[in-house]
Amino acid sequence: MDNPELQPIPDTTEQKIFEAAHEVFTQKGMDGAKMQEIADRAGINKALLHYYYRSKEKLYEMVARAIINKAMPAIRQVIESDLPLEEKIRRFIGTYIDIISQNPYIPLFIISEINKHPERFFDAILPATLPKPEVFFRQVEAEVAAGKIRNIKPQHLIVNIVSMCAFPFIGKPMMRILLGMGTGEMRIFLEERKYEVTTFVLASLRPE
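Structure for the chain I just gave, only that chain, in the form predicted alone, please.
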């Protein structure tokens, strides 16, 4: 008689494994994650988890690729679009904050894994096709040359935008303490960041 622990996993179980692994890996990284904890969160036994994913590394790569691949297409679509610069900035900020709000551990996850396992992150996880910042850079340089915005290097502009969008999520525990906000208040605050960051960035670009 076949071992019931080694039967093929139904799609619903596969989804539970992915969701559980997503939670554990994004919170603890690959090194801190335990297969037993993933199995427990998925509501299955460890033998069944190992049947489908032979190693923690393989499961990690699947989850990490899914996280990054979910974010990249939306960001790339905005960055490489033909939108006017101001509208592109508005949409980029809105899209970026929306993505992180739905996956709040993404910034810390990426920073942690690049620092701990740079070769694996860049070789096995990061998509081959990334957003092309050169499109955005040329657009900024053209606006500067036309006198429509102040003289600013596009590299500094994109770093300013990403930093202001990402930091409240990276420093969320500290921000909650510093601002004295509960979970609901913090959620509203992070949603307000779209308007605040957009307004700040556009004001900073006015010609001198």
The other form holds:
Protein chains: 2
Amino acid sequence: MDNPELQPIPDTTEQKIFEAAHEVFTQKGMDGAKMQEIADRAGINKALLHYYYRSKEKLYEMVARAIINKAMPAIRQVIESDLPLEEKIRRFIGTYIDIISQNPYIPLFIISEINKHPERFFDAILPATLPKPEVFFRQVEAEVAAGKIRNIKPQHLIVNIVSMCAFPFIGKPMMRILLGMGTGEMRIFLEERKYEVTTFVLASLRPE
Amino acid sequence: MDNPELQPIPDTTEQKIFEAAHEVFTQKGMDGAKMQEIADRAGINKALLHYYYRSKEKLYEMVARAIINKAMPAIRQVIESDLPLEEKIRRFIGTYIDIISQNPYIPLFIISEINKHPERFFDAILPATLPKPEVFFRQVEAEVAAGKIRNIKPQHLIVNIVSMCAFPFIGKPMMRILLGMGTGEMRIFLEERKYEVTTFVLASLRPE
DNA sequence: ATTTAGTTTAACCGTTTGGTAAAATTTCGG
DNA sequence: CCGAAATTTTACCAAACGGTTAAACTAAAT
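Requested next: the structure of the form predicted in complex with a further copy of the same chain (the form predicted alone having been shown above).
Below, the chain from earlier opens the complete complex, with every other chain and molecule after it.
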């Protein structure tokens, strides 16, 4: 009745503002973003920003919360599931890289946000949807004890996986220059990683 | 004659400004940094910033260049050396994590800089000291052909290594919360990684 | 002691910034 | 068609910003 489409099309002024703010904040950060530029990109008057969202901080908080809530639940669902370890690793890497591919700005935005205002992030923005890795840890310990995988500390394993998934997108421009790739090659390279990271991890876990 | 100490102690006004600018720029970025705050931290008058460094951009450029020149040469030296592959990987991970441990702000600073002003970074700030990974690539290919390590694309290998070294420092606060560690535990954890990443990589490279 | 060059300060300037007030316009129920 | 509520625009403000100027201060040279 409201909207016959599956995805809400940017229609109302409020939505256009949010979209423009999303663009500017993710590209330039809180300090680099200017209210006037957000208004221009939304094609509306600057005063309307304050009419719908009271202040720059409130608007930023809305955008930040939306970004977190888009990224976290999928990750959490995989890592807290009761899949067998190898399948869990496969799916975790798959979904992680998928999400970042579709929203490459997410990791750097979250990291920059935490670095500049940790308390605001953990108190206000981050809901209680933080993934709990304990299940995963016990799974790893169990398979180590059973001799199915080599001895490894589960904390380091998960940090390794997340690092290999996220960092190439964060440091994409630098990687591109370092590897001497064009933008097209780089796109292919990043797509390959879903398979390559999985192989790399599982190969490392082979028992001695 | 100039300075009897090994490390130059912040003495002159010019040095105090540079130090303060280094702090503020690395913590808050170009946009978040304010000239007044730099002056305050240096304990001097704001006009002196423009007396010694002409503008905010020039000052920022000096700081950025210093950071690049501190990080790059050591990395470059290892990766372009003619050490055997396993030893090269060991040393690369060791020096990489050492440098970042002592200057944890470096990766995020470089990445943010590139993301906001790629042309300025690659044209002006980055000297010709960019590491050339071709030697490393051929080494990997040779050992794959000789059956000493399993089949792996060298580009993915080096991206994996850099990711696992750099990302935990970039995302330290998030990792800390996720893993439920205190700051002390986290420090130990990051120190462990020099060994853990090396083991992880070498284990993954074992022939099938 | 006076000059001179280098350094530091206080006061100021034009612009941009986030934000506000009030008028003008649109929307919509009666 | 009218009037009240919601929306949009214009004009404006105080504060903060990067930067400049000219005066004041300091220290060494003559």
